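For reference, the chain that follows is the form predicted on its own, supplied as structure tokens.
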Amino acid sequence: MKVRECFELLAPHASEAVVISALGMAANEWWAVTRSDETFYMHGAMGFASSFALGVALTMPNPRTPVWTLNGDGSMCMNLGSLLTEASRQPDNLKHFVVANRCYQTVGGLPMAGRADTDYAAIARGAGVRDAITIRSLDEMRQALPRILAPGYLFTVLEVDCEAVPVIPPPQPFEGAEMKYRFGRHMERRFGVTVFGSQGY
């Protein structure tokens, strides 16, 4: 299945969620589907989307507000130790999606190590995650949506195609400091919290 198709199924259910996306394919495809400038796109920090999302989930003013991590398998493997921390907490409002195309798509589809044999859901379970599933088709995803959207922590591996030719949708037209302030101001407006002090940081 294609990552774009997965996100097209997920996006209509994300209106209440705070979405944190890993850099690269996950971010670009989510932007292509949603044009969401309220998502936090993890520019320049490969491997840290899940850590950032865990912190957001644990500190939400309303702990029932869903927080979604759109992670790539390359990003997750760069920071596998974060799974230990995530598994130790498993907040009920956190959904961790791993977009697993088993290659580094945005740099030309270079294959990941162990691409044929690695079981990401098993790695998560080995770290202590109680509920980890793997979805391999759009039909499976449609059937799993009630479980995905139900309250409770869930680690979901989305097995998607590695494209034969690099597919790079238009990236978000902002990054770095602008992304920080867009997301922070959105959180302040939506939840009535203070993210930035009087100095702007």
Contents of the next structure:
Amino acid sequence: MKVRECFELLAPHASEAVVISALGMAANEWWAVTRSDETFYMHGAMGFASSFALGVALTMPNPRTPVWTLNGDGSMCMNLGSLLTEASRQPDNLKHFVVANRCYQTVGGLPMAGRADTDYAAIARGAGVRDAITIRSLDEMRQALPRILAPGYLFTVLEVDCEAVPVIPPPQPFEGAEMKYRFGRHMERRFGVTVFGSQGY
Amino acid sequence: MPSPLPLSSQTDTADNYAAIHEAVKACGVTLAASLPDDWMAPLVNRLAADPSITHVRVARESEAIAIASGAFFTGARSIAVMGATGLFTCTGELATLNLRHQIPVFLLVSERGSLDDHRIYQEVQGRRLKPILDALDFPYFRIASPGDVARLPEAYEWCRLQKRPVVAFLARTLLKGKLKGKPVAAPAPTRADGGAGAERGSSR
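Having gone through the form predicted on its own, I am curious about the other one (the form predicted together with the partner chain); can you provide its structure?
Every component of the complex follows; first up is the chain already shown.
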């Protein structure tokens, strides 16, 4: 399964979701598919986008609004302990997707540590996550969509191909503080919350 | 592990922990993410028991940074609570998440490595932490008295204005009382209590 095709299937169902993406391939591919500037593309802190999303999910003004984390397996493996934290909460509105290609794609597909058959869903279950699934094809993705879109916490591993060459789609043409303000202003408009004060900070 | 020093009893400073807790509430905080050291544990227990605060126990301190940062975007007020050793491990995430994206995050951190902290496990990171924060241009200040505690809400607002991590170091005198007595040798860790791993755990 190609990550681009996988995201093309997923993206039309994201209109209700608040989306947080880890840096690297997940962010770049999501941007390529959606051109969404309502997504928070974390440009650093590799491994902590899922923690950031947990903070969003736990404090959403409407706790039924879905929060999606688009994580990478390289990122997740830098912060495996966060699965224990996430498992301790498992908010109903949080959907954690792990784009698993077993390699560092943006640097040329160099393999990650571990075995090709490392079972990320089993790792999540071992951490205490109740509901974890693995999707290996677009057909499985289509079949899983109702479960993905239903209320309730879900940890979903998306097994995608590792390409033999660097794959670096054009990244978002904004970064840093602009990323903060685009996402924060979107949250204010959509949910009526006050992220920034009267003086704009 | 037993303390190597005859410390003040915790009840001496219980009022201070209560005051810090009240100051956190006065900041409007509704989410706290934490990983305690022994100085911060009583505060963490108070936050965890407070129904007005969503308290998240994390497995690594940088998670607390990221969780608090995410909560910022829903308009929630959040804090990260940890020991100085934990903050020492967070510098990469604080730089590449909070500095890069200019996201404020308010941290309550034990001031380990101070003159009145004679725990050997805290010396290396405790004394070097503030120069690292200086290098990153992350403001910090000491909270050493009840009067300082009362200024925490003011500091919280100032943190948002700074658009970056701001650290409130909680002094030993506030959390543990004044150091009493002369240092005595710490009992050597044994295999039964985990050796060096237990030393690190007990210091957190």
